[in-house]
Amino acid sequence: MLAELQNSIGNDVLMGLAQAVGAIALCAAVVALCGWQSVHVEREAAVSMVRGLVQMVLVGAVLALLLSGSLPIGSLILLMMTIAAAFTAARRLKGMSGALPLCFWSIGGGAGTIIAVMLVTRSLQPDISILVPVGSMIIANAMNACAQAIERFRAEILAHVGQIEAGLSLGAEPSITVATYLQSGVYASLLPRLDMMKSLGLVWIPGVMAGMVVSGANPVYAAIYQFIVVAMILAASGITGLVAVVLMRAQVFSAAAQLTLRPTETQRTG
């Protein structure tokens, strides 16, 4: 029986690798087509595909070993994912001081709050085979929301330095001078998730529902649970975006209420 199980797992892995080769070949053809139009992403695409495949194989191997793990182990895995997400988001915010801790607390605050609420309300089971996949989706979306909120907030401030300093010179509070730009940053982090919610079931059927249906769950229940997951992603993104811009707002003003964020020479001439 054990030998049959090992053979079955081995066959599944070999079939998966063969399918992955087919997917890589298709991506390579698209990259070549882009190169024909002088859009050169060959190196980045190759690195991304290799990293993606290796990372997913490693994740699958780890989950196979920890499939019977407890809630603390699942929480530790999600914490490591949050740290990795913070590093990824911070890399997109080049030149910004304190980007890494800002991203970590924003992503952790947004995703962590929502995952905790889902566990308390039993919307998410502590079973590691459910906790980690669903939690990772929430963390990944929180990561994107963090970067989008900060990028928009920073861009708005850099584009309106004169107006902000004029308001400060007239005695306005720093938070008042950037209130409109803060709102813009939070909205930018929510917009993709709002569009995702609107298109749910019409444009795409997400993976959680598809996986539940394939595994034999009631399709109606699977659809409702998928909606819950997407709603939690929206909530986590909102919290993350709000925390990110509020923390950044505290960084862009000095103790004397002076604006410290300035356009670089490249941004001025660009």
Second form
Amino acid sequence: MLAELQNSIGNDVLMGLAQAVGAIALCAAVVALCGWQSVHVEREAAVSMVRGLVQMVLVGAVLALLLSGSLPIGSLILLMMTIAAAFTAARRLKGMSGALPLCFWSIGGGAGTIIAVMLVTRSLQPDISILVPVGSMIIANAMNACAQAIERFRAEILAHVGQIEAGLSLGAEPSITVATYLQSGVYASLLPRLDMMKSLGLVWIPGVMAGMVVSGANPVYAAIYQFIVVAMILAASGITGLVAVVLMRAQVFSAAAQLTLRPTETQRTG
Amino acid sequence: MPTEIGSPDAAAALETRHLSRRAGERVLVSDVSMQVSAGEILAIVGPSGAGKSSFLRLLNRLDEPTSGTVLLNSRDFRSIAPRELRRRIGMSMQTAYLFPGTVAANIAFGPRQRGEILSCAQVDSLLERVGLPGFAARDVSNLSGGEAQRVALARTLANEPEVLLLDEPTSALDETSVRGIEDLILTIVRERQMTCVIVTHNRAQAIRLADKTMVMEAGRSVTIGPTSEVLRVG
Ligand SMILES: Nc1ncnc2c1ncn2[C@@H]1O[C@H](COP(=O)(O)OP(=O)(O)O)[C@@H](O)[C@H]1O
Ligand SMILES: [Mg+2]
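Now that you have shown the form predicted alone, what about the form predicted in complex with its partner chain?
So here's everything in the complex, that chain up top.
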């Protein structure tokens, strides 16, 4: 591992640092130009540029270390990302009890299943330099799908408390009374990913493909691979959305089939 | 043993014992005990915000009591599966809350939950009884408030409940339709030996319909007894 780190601190790094100095000089000139017009951003610009450079050097160093890593390390990183994603999604659902485990299981279930399938079918290399960026794209999309599904499902329930309770009072199974709202939730989580699929190549050439072409892969293969990644993002989001609304459905009804999610109650806690 | 109030030979079809519900700090229903026999109509009257709707919701177990209980034919309602309980204790809410679609689909909803399909003739006859003949194919979005309220009543009756809970069932109706629905309630309760609890803000309606009346204030049952005594019909 050390040998690789030393390798990567070769001419490339020196060259990169020289280029960074050039970039900083250009930015400094722009800042000076701003100062001439009494727009003073010197301090902020300096601080943010130093922070940015240090952060990126650290990320590069970590990646350089990890390039020699293996599947367990990659999986561990993805697990941490899933936990972070669960926290982020749960924060968007504040006021809902049990949001964190719900988000964790749905994001982990959706992204984990798809990443595992990709590894088994060898459409994803167990190599950290590919596993982590592709995996993180899938997790990030699953995170959004989770929050979108639950936000929509909750909003639909709160907007239809009367109909849901009318159904319950007529002896319906709780799952029947919220079936159409559950579908809206899943649909809301899939829609952005479906749009992404439609715009693929037309208004959007995603990073994985650009990276592969830059690093010398066959452009046609890179394009097909990118399609596969987006398709897997769609699949992961679908699983995540489904798991999220099904878990949430179990939470909004009591054991005696009473709807426990009410506008007043969420307002009070939220 | 189950009969503490009323005549000992008439076992109550529906009974509450010290029924209470709090929501946070707020007391919605407080220590309400009452009995209604089969074939009897109980009216609940009281100012708005007195907890009448909250009390009905407890009987249908849409909300859980914080203390006390409900007995259906002397059986604790917690020992009956909620879905079966709600089929047997039918409720028509203060607002109709129909499901999007046709009137017929709304009326067939309850039986369909148990795998029973209502025939067109059965749907038509229910609609006729609530004064809406020929409404089966109508879309619910085109109904007036009064029509929706009557469809909701027919939807509840389609389940053939033993107990009928009605929350201000005629509040959206004009005077002639009110009399029609009152006649229907009296007829159905008599012919099916049903037990009926009706919330009304109309004293005259309570006098026309109810054998017994309970007055609620601030979540409590202030008075309960024969309507003629409670409302002092002159
Ligand atoms: N879930 C709830 N949480 C807090 N307050 C409630 C809730 N449901 C009803 N209330 C309040 O309880 C009181 C009784 O309401 P309700 O039973 O609808 O009265 P009524 O039907 O007699 O007009 C009202 O003041 C109402 O605002
Ligand atoms: Mg009310």
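Positions refer to the first chain, counted from 1. So that the term is clear: the rigid core is the largest set of C-alpha atoms that superpose within 1.5 Å between two forms. What you are looking at is a predicted structure, and each value in this text was computed from that prediction instead of being measured.
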| property | result |
| --- | --- |
| C-alpha of L33 off by 2 Å or more between these two forms on rigid core | yes |
| Core-aligned C-alpha movement of I24 between these two forms reaching 2 Å | yes |
| Core-aligned C-alpha movement of I224 between these two forms, 2 Å or more | no |
| Cα displacement of M56 between these two forms, once the rigid core is superposed (Å) | 6.3 |
| Core superposition result - C-alpha of E42, shift between these two forms, Å | 17.3 |
